[in-house]
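Listed next as structure tokens is one chain, alone, in the form predicted on its own.
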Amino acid sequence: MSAIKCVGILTSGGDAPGMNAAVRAVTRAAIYNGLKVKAIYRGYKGLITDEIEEFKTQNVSNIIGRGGTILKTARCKEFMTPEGRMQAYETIKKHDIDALVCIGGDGSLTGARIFASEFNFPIVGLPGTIDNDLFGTDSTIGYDTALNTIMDAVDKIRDTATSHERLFFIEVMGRDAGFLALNGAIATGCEAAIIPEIATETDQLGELISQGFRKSKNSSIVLVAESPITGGAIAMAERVKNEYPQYDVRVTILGHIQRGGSPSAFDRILASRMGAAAIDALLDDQRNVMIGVENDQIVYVPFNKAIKNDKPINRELLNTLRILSI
């Protein structure tokens, strides 16, 4: 039987939609397991300036369906040097907290295994991201939603883009990772999606323009990922005024929205699924690992994995939207 009888929670890097229905399993499965809640405010900046409040089964009532987090999120310089961990760490002894789970992103789990290897102290992991570029995992939180919220707007501009038969170039979010680019665009009917992933093997613009994206449409909508490999949609735009004047071009920039929102029901699911598991690892002494999805399984990986190993874009999805472009 497992030595822990308090857990701490927290929820640290960019919100995701889900995090909520997450720190709501977490708490309550621990409760259900006869564990004590303590939950830190604004993520590991919480454990340096010790906002640490106990949580009961009431704290969670009514956010399963809330978007952002309650537990509010930071960025945390002090959390990147080893005083500031030390700092941290006599938080937790004080609040007599045995081991955390941390929902976040990959800075966020880089942050957690660092944490975990100086300290010998337990940490589960959740991926909370809606860039889902986590390795080890189908899915991560806040993605399906934020992908459903691109979805809507893409929708929206499109009835704009075909009153005035003009090319869109519409970015969001997803950082170096292009998921949310390329089922975004297959979701919407969009003609093509340039992503970081193959940016260096081809030209997706030009290649774009030389299959001659418009013979059969009069209006077109490309959806770009935010990236340095790139260049976001200003960049396209940019190129596409100077090399193909021809083109009434337009750039609309999804930005926080994709963030925002209630989560959707495979949020939640997914979220609450993720959560209770998080307590059936620790109390199965697990450490140091992230839990994901695959195959509608629920799966253990260890942080080095899930931060270190590039996640795959699936390269049919690449030829399904080309096909159903024309």
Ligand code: F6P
Contents of the next structure:
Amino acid sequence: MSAIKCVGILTSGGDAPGMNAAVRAVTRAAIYNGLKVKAIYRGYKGLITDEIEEFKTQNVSNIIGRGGTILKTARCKEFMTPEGRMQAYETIKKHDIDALVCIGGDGSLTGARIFASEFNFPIVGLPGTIDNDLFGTDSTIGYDTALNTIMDAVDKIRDTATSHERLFFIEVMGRDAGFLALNGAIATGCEAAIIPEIATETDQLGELISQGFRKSKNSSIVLVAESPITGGAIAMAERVKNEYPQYDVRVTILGHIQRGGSPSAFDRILASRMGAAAIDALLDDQRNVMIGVENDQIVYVPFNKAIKNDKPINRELLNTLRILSI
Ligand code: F6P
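Form predicted in complex with the ligand, following the form predicted on its own:
Next comes the full complex, this chain leading.
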């Protein structure tokens, strides 16, 4: 018999499409297994300010297709301090919460790892971020939807790029990771992707674009991952404009539109599987792990591994992009 009778659930960090599907899955799987569920609002902040409510199955009705998170979310500075975490622990005890399921990205799971080890408290994490930058899972919740949003936007920009015969630099999110930029570029037939994992020189890029224009192309689109390393789309466009003044260059920053919208079928299914697996993991005495899916199998990834920030870019994809952009 597991000692866990009551599970707290929260979403933290940047919202991601599919977080609601995960909240639904955790809630329903917990209740199915005879556990109580306490919903914590505004991420770790709600643990400090005591914004907690018991959830029944009907609290999560009709949310599987909704973007954002019904639990709200925050990036909580107080939780980074020992005093803040102590306050959070007091709230957890007050509400008789025996374990937590935390849904969020890199920063949120780092917070979970610290809290779990400080208070020897059981936590299971779910990877909820559009960035796909957590190690140990093929995909994070929200990544597929964001990729589709990018695809839609770039397809539309392609229409105007072709009509005006322009060179576009389009900036996508990803914090310090190039998964959205690289896969977005392949999905939309872009000429190149500028990602933080791979250094790209302006002359290399300029040559590639010139080659395209010399042949049959009358427009080009380059996806740029936001990042201090790439400098983002504005910096890249400036450099290319200076060296290749013959091009009519434009920049679009897609921004927070990438985090919104109804989750794709892929994300809804991923979130549902991962949410149910989080409860299985807790009942199975798993502690301080993130749920991942690798090769279609649920896996448990220790927090330290998941957040080490070294999920590799698949170099075969880079090569494919290069070959197909001639
Ligand atoms: O981590 C998700 C993410 O959307 C990143 O891609 C981006 O760098 C960051 O969040 C933006 O955060 P905020 O909404 O706080 O500006």
